[in-house]
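A single chain comes next, written as structure tokens; it is the form predicted on its own.
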Amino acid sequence: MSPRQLLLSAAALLALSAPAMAEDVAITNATVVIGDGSAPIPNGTVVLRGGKVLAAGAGVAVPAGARTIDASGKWVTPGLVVAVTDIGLFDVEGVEESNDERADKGPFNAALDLSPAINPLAQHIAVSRAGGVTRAAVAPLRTGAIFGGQGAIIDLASDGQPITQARAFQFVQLGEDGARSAGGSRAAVHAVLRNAFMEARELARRGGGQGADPRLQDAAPERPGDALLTRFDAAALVPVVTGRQPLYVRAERAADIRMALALKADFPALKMVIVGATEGWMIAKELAASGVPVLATPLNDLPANFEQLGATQSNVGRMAAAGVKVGLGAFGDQPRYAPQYAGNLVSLTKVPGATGLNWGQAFASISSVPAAILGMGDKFGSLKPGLAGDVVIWDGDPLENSSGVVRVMIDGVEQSLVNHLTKLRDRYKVPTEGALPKAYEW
């Protein structure tokens, strides 16, 4: 390769390399959806400077010199939030060699620390991402003990660089699948997560555990010589009973969240958030006089087991109608679905008997309210001044299936919307005899 080839593949190497940047964009002409529970904005305009929203909203001005996209027809709204959900841990979910969702056969458990595990090049984040996702609470799904360990908030931007906050908080398993881990009965399951407490509480007092990542200190202060917990785990636990790291509880049935939230009572610094609460509706008030939040499995109507006997697709509904902050997560399947969510909920407002949310409710539970729940609505989740420049451009409303996603921005950088399943699309959208395999003849 002659001097100026290699001149030229390194400047191409580092054209790749180099992080896109943001630019000055207005967004004209367009149904504005802010996110923060408003009705959508007609013919309004969203500018971003620096990767910011710099105003959005009608009668906005555009800057000069600002890059103009010209949105006639089409909607534009804050980028998806979703949690809990597992995108970004595993390749292929049934090969267990790609799957970094469980550790059940390690020996920690509350001091697992999943970021480092977050591959930003899967395929379900790029699939995400073209569906208008643009950050997630990434969680733990099991270890061997009823601690999960701790999860990450990423965004799904191309540049590699996912995580926004590592051991951002703590995930426990109650219900049926923390009891099979504490050994076979929900006694069990209260025995073990009160004692794990009480032991990373008194870690706390003789000076352990206090540093940003628990982990890697030498937590050397004595502790009971009856501890049932790891050192490392412990220290994991310590930000947790002393109000630095949210715990997230999965909890489906009404008498384990009650369980959950009569914590608070023996360790009230705790800063809970219910994750699932199938039968939240059941205890709705309570939990909404306890001020702890919920991200709840959206549009469970089936008993799938009986911790999930009061089901029903009103849950959400019943429980924002009490004054529960509720957002939809613990997607068990794409989150890219979750506008399909939001839309059925306000559809339900139409079926007598049923409890929805309203246009505006349903859009926030998808952006600005489990934005505010992971503790970063003042960071992303809505089109309001100062938060980042995630935005989503759709071909109609976004919250109707037949919709799709036509430009995503995440921090002002446009992201690319290539994935696997588009290049799927394009190959077969023309069969064509070739050295390709042959398309489907049906």
Contents of the next structure:
Amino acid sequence: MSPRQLLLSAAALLALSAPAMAEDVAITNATVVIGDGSAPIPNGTVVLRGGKVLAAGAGVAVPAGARTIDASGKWVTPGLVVAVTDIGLFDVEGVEESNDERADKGPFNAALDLSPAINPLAQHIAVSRAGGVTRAAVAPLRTGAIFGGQGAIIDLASDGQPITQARAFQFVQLGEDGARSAGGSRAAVHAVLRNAFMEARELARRGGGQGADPRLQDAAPERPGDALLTRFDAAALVPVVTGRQPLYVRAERAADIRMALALKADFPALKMVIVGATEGWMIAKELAASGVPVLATPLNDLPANFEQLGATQSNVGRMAAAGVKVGLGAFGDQPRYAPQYAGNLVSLTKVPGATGLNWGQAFASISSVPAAILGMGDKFGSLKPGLAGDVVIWDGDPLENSSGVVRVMIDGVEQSLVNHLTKLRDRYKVPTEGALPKAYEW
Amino acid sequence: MRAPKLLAGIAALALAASPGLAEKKKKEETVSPAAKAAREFDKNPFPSTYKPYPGEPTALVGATVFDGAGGRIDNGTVLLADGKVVAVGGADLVIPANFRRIDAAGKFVTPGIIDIHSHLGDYPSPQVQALSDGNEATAPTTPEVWAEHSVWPQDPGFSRALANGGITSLQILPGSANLMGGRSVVLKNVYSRTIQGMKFPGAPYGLKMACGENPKRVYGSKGRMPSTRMGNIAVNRMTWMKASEYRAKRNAGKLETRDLGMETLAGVLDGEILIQNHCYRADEMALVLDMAKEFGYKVSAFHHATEAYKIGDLLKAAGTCSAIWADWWGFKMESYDAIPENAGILQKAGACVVIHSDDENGIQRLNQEAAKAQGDARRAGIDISDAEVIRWLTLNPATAMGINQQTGSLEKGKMADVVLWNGNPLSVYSRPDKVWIDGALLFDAADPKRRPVSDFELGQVGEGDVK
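Okay, that one was the form predicted on its own. Can I see the form predicted together with its partner chain too?
Now the full complex is given, and it begins with the chain already shown.
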């Protein structure tokens, strides 16, 4: 073992040997945020039992024997759910050697399964956890192909077992990025997409790729001689066309979103989620009528490219007002910025002519709404009884800039908030070197 | 503070450079016409044509005022007239009869926000190759290029920075592909048909330099020097040596031709052009400070400076500001040790903190970035008042850009660059309500017509939307 490998395995052992017991906990005297869109509840209590939420709100009794945490002056919320992020796929994004975000030099795309690439001990996961993020959907955000592969739903606990659901969704790029990888034009995207779905449907008819694991079995049926997709890719799309695996569609321009919605006419089983949706507000009524939910990139307000000419920070608010189920997601930067984005949506309610979200809606857009869109609304995302005991205690209003995280629990287990950054902070609180070099302070 | 020191520095340099009077006279007689031309060139060939727009005498009454210099006045009064700040005071300040009175109770007033690091205009929106003019990445040193010749004054980003960020002045820098990327330009955030029409009158130029990964990657991948950090420093030193020789020749009247790049570098050595140095790592910043000593220049600010907290003492001693993000981290190797307490630890060390954006979205929320840094500092046991934090966005960047005599704080006689916020600017829930630049009301949240729409956006989807 190299010294580096040794270090890594030591860290892994430490993480794995951390106490993983979910005890009964009562958090009292806090401002409680349920996360379902309702307003914060002053002076409330949250009780966790067996790793789940037992009760949360005002007038909740503290069970005998529960460890009590007095959270006077603090806020308690469900853990943040960041839908569509790339954390865990790299150590340092710009260090290519460490980066598993894209596989555009390989022969496969739709068949790619991100779950084995996710490193639960990546610093980005630890830092996000310390920022209150407890669950995430990891997707190939920067994919180099029209199909990016199959994303995973993870928890951010430090137990080294991140995968809640592998192959939870397929990711496809439309618009300018999709056009580039399909051959240079949106017309090519359309053809590639339809061909892929037809090949997958045909394969499904022939009885291939039907297993729980969509990767191809050895005994695959024959395919037509003009098939374009690799066997693995075609098989991976079978659960998509049959509606067993959701399809996350990255689209920004209103016309591209319309094109995605229109796919359902020919492939009615598709379970779609629109990702990005910068111009979603322009067709909000159609989106609402389609019942297709949206994970919107918040705050885009620049014509960053020609498919985002209609960008406005009021996008999320306008879609929500029209009845679209909309959560925040697909912001390419750090998941711990989620509360800041949500807070900004609240600030818009005070700007004449702008549309934002009220506080409860804004918090839900980074907790229960993305959880529901991920199909996990009955497992986590709010402090409703029976859901996972994912709890964050904050030293103030969680959407406010100056607030920070005090404690994080995932499945009722208290998590370490120590990471590379906190250790650097502690080492350099007094920057000058002492009797020994800084390297001896740890 | 820094400005007098800087001015003193320039005077000292000038003295050191000028020989005795008699000797000087003798030398001038022997200077050739070519040498004279190389010495007496027009230093301002693209002069600012910016003219303040008309405003009306205005009194902001009842707001909490952060003056940008660390001061706070509750229930304050701010008077603006003829493009200038006339007076700043409390509730007892007498408001002249002809002033328009704005009831600002419950609201907050700050100086205009200043971004020391922007690429608006030279990397504008839309981000298409046809408009990508931020890096002359064809040679490791290009001190001869000037960012102002790349800026597209129709970038929609200027309006968003104004409306959401309260940005009234900003420095546009060339990118960081090159060790010496070229001259910066300081702009007033006021749309104009020409870049000269946006130029901040009298602002000194900056020279953008870059440490670390970017130059070595860009030129290393072209198979040429520099491909390493040692190559970076070597090319820099060789170039500074040439510049020193150039300057000595110029002062001796022995130049035969002009050299655009050398004019910029000699301008740095003369103390007229300020160094704005992209540099992340503590060890590299320390090397650059020594290199600056070696050649006799000063680093005005390190930009990005993610590891500045490790060397707050060195930065304080050098009088060099750290222009930083609140909490960008982990996107490249040299940002791996970025910590959100960077600003707080620097402030505690007595070093100069500036919050910058380097980003067309971040520039819309510099106030929020500062507030995040303030919160992280507080959790680390470093309490910094709101009024002091506002300084990171106003007077400190103005000082590091050499425009602190004109703007950056609410002080009698300074430009009336003012933001009225609808709540505490350090709260996520607050936005600019009105923004004045040189006393002209150029953004008003309540008036759709006081919201600029760039040429590019006319007739397009979303024209005139709140954004």
